[in-house]
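In the block that follows, a single chain appears as structure tokens, in the form predicted on its own.
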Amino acid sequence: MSDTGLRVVWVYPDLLSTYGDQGNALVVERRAQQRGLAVQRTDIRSDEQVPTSADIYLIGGGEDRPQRLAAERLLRDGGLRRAVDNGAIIFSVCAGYQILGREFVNDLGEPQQGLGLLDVVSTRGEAERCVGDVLADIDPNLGLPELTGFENHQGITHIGPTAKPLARVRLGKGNGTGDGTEGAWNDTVFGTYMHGPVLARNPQIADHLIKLALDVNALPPVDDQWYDALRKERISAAVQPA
């Protein structure tokens, strides 16, 4: 973190932010603020370079044409991957969580280089599209308490053997490989399938980015009621569904 506070970018809002993935940056920078915490927010479109210094970098779901206009400019620039290098944590979902990969299958049908953030490869299913409410047992060594969230993807990912599930589903498809498994992770590279926005249902995950960014092991007691409120109801909404 910089002496000008928390420094945090959400990449590409005019490609990448078709289901309301933006709420994911609005959320870490309140929670920073209600921790007493300076936060520079930048929002970086796609005719801009991405910077390299910031500390948490965000990505969302889009489209196939513009997944595949935002990974081909992500390559170009090169930011991405020198802030990786320089310590930052990023977090994606959906597109966003694909373009970290190492390839995906883009919207004329051919395979499209990843930035190779994250060991994944994904390929487009044809099956049924995976869409509806997911619970899952986030990965024990980020002690973090279940996910939920909302999925609406055609794609399928497999893991490599240098990334790790971020979690286990319980109910709904995750990655889509009928292994169990959502999204991936790596060190301070996060990517998953789920919208809701995912950091709106699950605020613990963004202040495990905080604290990642700190460096710190504990961050002080905010008032989570709202979040509470919010994750009680659609947990029970994807137990008990009308």
Contents of the next structure:
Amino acid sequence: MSDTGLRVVWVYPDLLSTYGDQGNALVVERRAQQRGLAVQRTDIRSDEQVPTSADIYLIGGGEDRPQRLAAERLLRDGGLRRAVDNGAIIFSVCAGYQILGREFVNDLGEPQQGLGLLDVVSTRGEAERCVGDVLADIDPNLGLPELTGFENHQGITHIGPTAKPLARVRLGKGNGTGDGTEGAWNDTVFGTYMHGPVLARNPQIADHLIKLALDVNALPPVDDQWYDALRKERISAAVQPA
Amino acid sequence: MAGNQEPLSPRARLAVTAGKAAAAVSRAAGRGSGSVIGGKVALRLDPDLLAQLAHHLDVVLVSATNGKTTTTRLIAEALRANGGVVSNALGANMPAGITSALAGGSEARYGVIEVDEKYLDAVARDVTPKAIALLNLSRDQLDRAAETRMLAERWREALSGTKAVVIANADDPLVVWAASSAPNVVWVAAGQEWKDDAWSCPACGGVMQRPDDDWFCGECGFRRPTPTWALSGDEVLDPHGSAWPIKLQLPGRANKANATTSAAVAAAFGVPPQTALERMHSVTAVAGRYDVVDYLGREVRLLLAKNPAGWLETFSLIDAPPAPVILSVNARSADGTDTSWLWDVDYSRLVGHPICVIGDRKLDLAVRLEVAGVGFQVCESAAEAVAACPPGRIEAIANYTAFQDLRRVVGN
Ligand SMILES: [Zn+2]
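Could you switch over to the form predicted in complex with its partner chain, since the one displayed so far is the form predicted on its own?
Every chain and every other molecule in the complex is listed next, the one we just looked at coming first.
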């Protein structure tokens, strides 16, 4: 983290901000500020250069054509890779998650090169879209409570040998491979299919990203009353749908 | 031309009768107006019925993500200056509901029909409209609706070569993309506060430039067409440059935009702007929206907002602080079951209002407001929320089924 505070980048809102995932940026911002940190948030459109020295990059879901355009432009830009080389944290959702992988199938039905920042490959499912509340157990190495989110995608993501599943689903589809995995992570790069937005449903993940950025093991507590109430409600709704 | 001069075919007559019978049964069973079930029964007996019913009408179709029910109502009022109107005034806007509405108005000259965005192509094919009004397109029910840009693409295909005059909002790039395939378009500068679904050029995917009220794509030259009608403050500017005052009982900038488009539609049928706008003054609540209801000694104004663009327009019309605001959100099937869109709404604009949150998803709202840094109170019911507000005007904003719930509680 620089002297100017925590630098948060919301990547390509013009292409990848369709499903409310900018809430992830809002939650990180808010929870950092509540800990007395100055936060500098920058929204980078797809005709701008991605800065390489920020702390946390957030990427959201988008529609199929914007996903193709975003992958093309991010690959050409090269900024995210340099940022990761500089130790930056990337948290990505849905289309953003697929783009971070090695390859995905685009709106033209063709395989398209991703950024290769996560060892995953995505294809399109033939079955119905996966839509609904998800409940999953996060990789114990991350020391985080159970994951709750809302999924809405048709993609199937296979995890390669150098990435790990972010979570194992108890309810819902997750990566859609049938092996019960959901999302992927490796070191400081994270991907998930969960909306909600996921960091509003799982503020402990937002805190985890902030801790990684600050290189600390703990943060001062904040009042989580409403987050806790929402988590409890969504978890029981996933277990017992209305 | 007045009414249906040629009789319906025997099959169509049978279908209309069967549909009316089914609707009556549905009403008697307490299941609403029965218009949808009636329409379904009728359409099953005669799939060609909608086309036959529309055959002798001058049909206007109205479609959009937001404002189509109100605009349909405003256009209907304006056109009544020239003759009888049949309309799906209650918002049953898919083929069955439309069929049912048209079956009820054999003496009409005009059919003014609200159409769900996803059915515009199918309905336009069936009813051969004289005019099509397109207001806006934005994200809505993302857990199941078609992608917004794909909808624009479908509209564009449907409008290619249409004989109808298309009256379209020049300030919405997606609407312009859709409408510009039509040979005859009247562009209306109706404005659009929500911009987050059109930063990417619908033609080429380039990044859209949006200086002030203008917009254009720097890559392919796709740009805002020159409008001939415009909303300017509280006035409608017509193609001759004359300004006509808007005197609506409905609140908000969005309804002035709806009135402007409606005046342009009315003019296409020979109703002068002044007559059209004066007639629109009679419209008060539309299917309960904007209605002010006395409840527990307060005046509760009922406002419907179903998606981020709708919430944004609603925030701009409510009374200034310290007017209390009740927010209610559900996520039932008719609302869309994903609440992520709440994070696309800028709730920080409510700073200074006392806020109560209710509805099935009040906890989603609570976290949203907490992160926005806006104070709020969570209530268990509408009654509790209203009682928590001081006497006087309360602005109650709710999404679709939450709005229906609210209407039932406050007795509207
Ligand atoms: Zn372009």
